[in-house]
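Below, in structure tokens: the form predicted on its own, a single chain.
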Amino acid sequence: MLKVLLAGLGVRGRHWARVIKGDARADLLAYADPDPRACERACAEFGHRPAFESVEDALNSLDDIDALVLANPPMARENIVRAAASRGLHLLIEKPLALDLDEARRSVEIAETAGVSLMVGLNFRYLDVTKALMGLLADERVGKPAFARFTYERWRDGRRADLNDYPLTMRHPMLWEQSIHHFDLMRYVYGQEPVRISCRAWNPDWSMYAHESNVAALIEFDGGMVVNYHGIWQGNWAVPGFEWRSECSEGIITQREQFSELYYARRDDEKLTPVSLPAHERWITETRALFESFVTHVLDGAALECSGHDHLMSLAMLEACIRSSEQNSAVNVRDIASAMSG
């Protein structure tokens, strides 16, 4: 059994809360949170385990703890990282794994030195939707893909009691707390890394976030994929918009919504070829796969998926977004990840 230490009970965190409890191989031993009301909430509704204010007073109180999953801000995390890899803890981490480069990249180091291993939360690698376009792109069932347009379009009101409200005030908050998963798909789905991204951030005047909430980039891969981005936080209509379009040398493979409908369709194909996928419950059924990858990782000697040091090329991706708006010029990619590692 695979011991775990609960932090941050968030939305995100009743998520993990129900996938730990429900896992065979693992026992939510403790949680973690600085709201007492968030700490009642979970042992009403999971079970009731001892509770704590922070992750260095659980580690003070417990044994015998295995591994912790982070699910708080990904603000100051640097510290939690310390304390629990230096008790050997493994670490499964909410994405972004912080909000700043090096921040990142130190928390990485610290884990490495202990000896520890560092998972981060990406959970739509773990979508059934994912895997059936990786499916598709393996057998070539429409040939090799060559370009992309990826779209994500919604008006995310931050205020929504079942969602996580500190975006309100962070900076660039769709590329960290959003475009992340995406910039993680593609690298992931296309098996190639970003070399050159030129990007537009900006916020609209009807935006309810205090920084840039929408993003354009286009993205270029060492294999030359070349993919358009969109990615929307403060559009002005509330139903959301989504298409990751992929045109391949004889046919394309779109998926229409972010959880499901795939179809491909060869060139001269008169209508889309729906794509059957299982049955799916949002943000767990994906999560729960996750988690037992990280559990067999750790129990059975598995390969690590979804690296802390895999996971620095994603926010590279970010940093060069950010730079290139700002700069108004394109970004070389390699340059921040060679900067980060050296």
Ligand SMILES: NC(=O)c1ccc[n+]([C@@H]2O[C@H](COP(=O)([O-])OP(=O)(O)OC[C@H]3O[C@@H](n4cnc5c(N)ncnc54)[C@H](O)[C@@H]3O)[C@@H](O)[C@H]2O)c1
The other form holds:
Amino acid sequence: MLKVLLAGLGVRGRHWARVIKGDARADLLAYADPDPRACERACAEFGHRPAFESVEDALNSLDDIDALVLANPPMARENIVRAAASRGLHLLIEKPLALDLDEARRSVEIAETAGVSLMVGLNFRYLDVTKALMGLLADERVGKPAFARFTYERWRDGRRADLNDYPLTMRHPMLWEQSIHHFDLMRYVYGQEPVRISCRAWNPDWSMYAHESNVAALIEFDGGMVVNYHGIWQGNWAVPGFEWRSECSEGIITQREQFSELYYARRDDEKLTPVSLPAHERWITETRALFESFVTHVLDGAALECSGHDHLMSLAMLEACIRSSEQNSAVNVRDIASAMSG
Ligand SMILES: NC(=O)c1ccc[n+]([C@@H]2O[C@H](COP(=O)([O-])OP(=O)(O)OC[C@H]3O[C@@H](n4cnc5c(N)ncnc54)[C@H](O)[C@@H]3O)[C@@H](O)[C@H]2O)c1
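Alt. form predicted in complex with the ligand, vs. the form predicted on its own above:
Zooming out: every chain and molecule, the one shown earlier first.
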């Protein structure tokens, strides 16, 4: 059994509590959250466990924890990572690992030096629709991918009670909170690394966010892929829009919903062919698969997926977007990534 401390009991932490509890090889040992109401709610919803104000307090009181699942806001995580790693805990940390590239790199180094694993919560990799999309690419159903359009449109009501509210005041909320998933998916699905990014980030005058909530970017990859990215949190229709359309040498593949709906067509087909996908519970099914991968890694020695080290390149893409938008010019992502590793 993997004995787990769950820290951060907000929107995402409660998904995690369900997933950890539902895993036959994991034991949800204790909670940590500075907000006593969050601890009380977790005890009521997921069962009573020792609850602490901080990860450090939990570590000082419990001595048989194997892993920390950390779902606090992505600010000031470094001390938590250091404390948990020094006690030999394996780490599963929500995206983005940090809001600062140096801090993210230091956290990866802390884990490596302590000899513990650091996985990042990139749950979209574990969707059946993502696996099916990769399957279509792998068997070249419509040939090889050449370029793509990734469109994510939303009027995200950051004041909704069932959503976190810290993005309302942070810098570049769209990039750090949402685009990080999209950029990670592009790297993962195409198996290519980013080379150059031209970006414009902005905030429309009706935005409820303090800083840039919309992003447009042209992303060039080392295998030749070019992705036209449009990621907006402050469009002006409450009904969300999503399309990820890959243009391939003999046709197209298109995903038309964040969690499902995959189709392909050869150039002369009159209609799209749907790909059948298993039933899915949003935020839970794919998080279960992510957690199972973590458990299998720690208990059975399977390869670590979504490593902190791998995540650094996706964070470099965010930084490239920010610099490109500020400088009004294209930015070389590799320069940022190599400055980080140096
Ligand atoms: N992978 C996904 O699909 C997904 C979805 C939503 C959120 N997230 C990520 O999960 C993280 C948390 O987001 P959220 O929506 O749950 O936020 P939230 O604001 O709803 O909850 C955060 C919780 O962390 C607690 N907290 C604050 N500081 C803490 C600390 N030092 N130690 C322990 N707990 C602390 C807060 O009291 C709060 O209860 C973020 O990194 C976010 O990007 C991921």
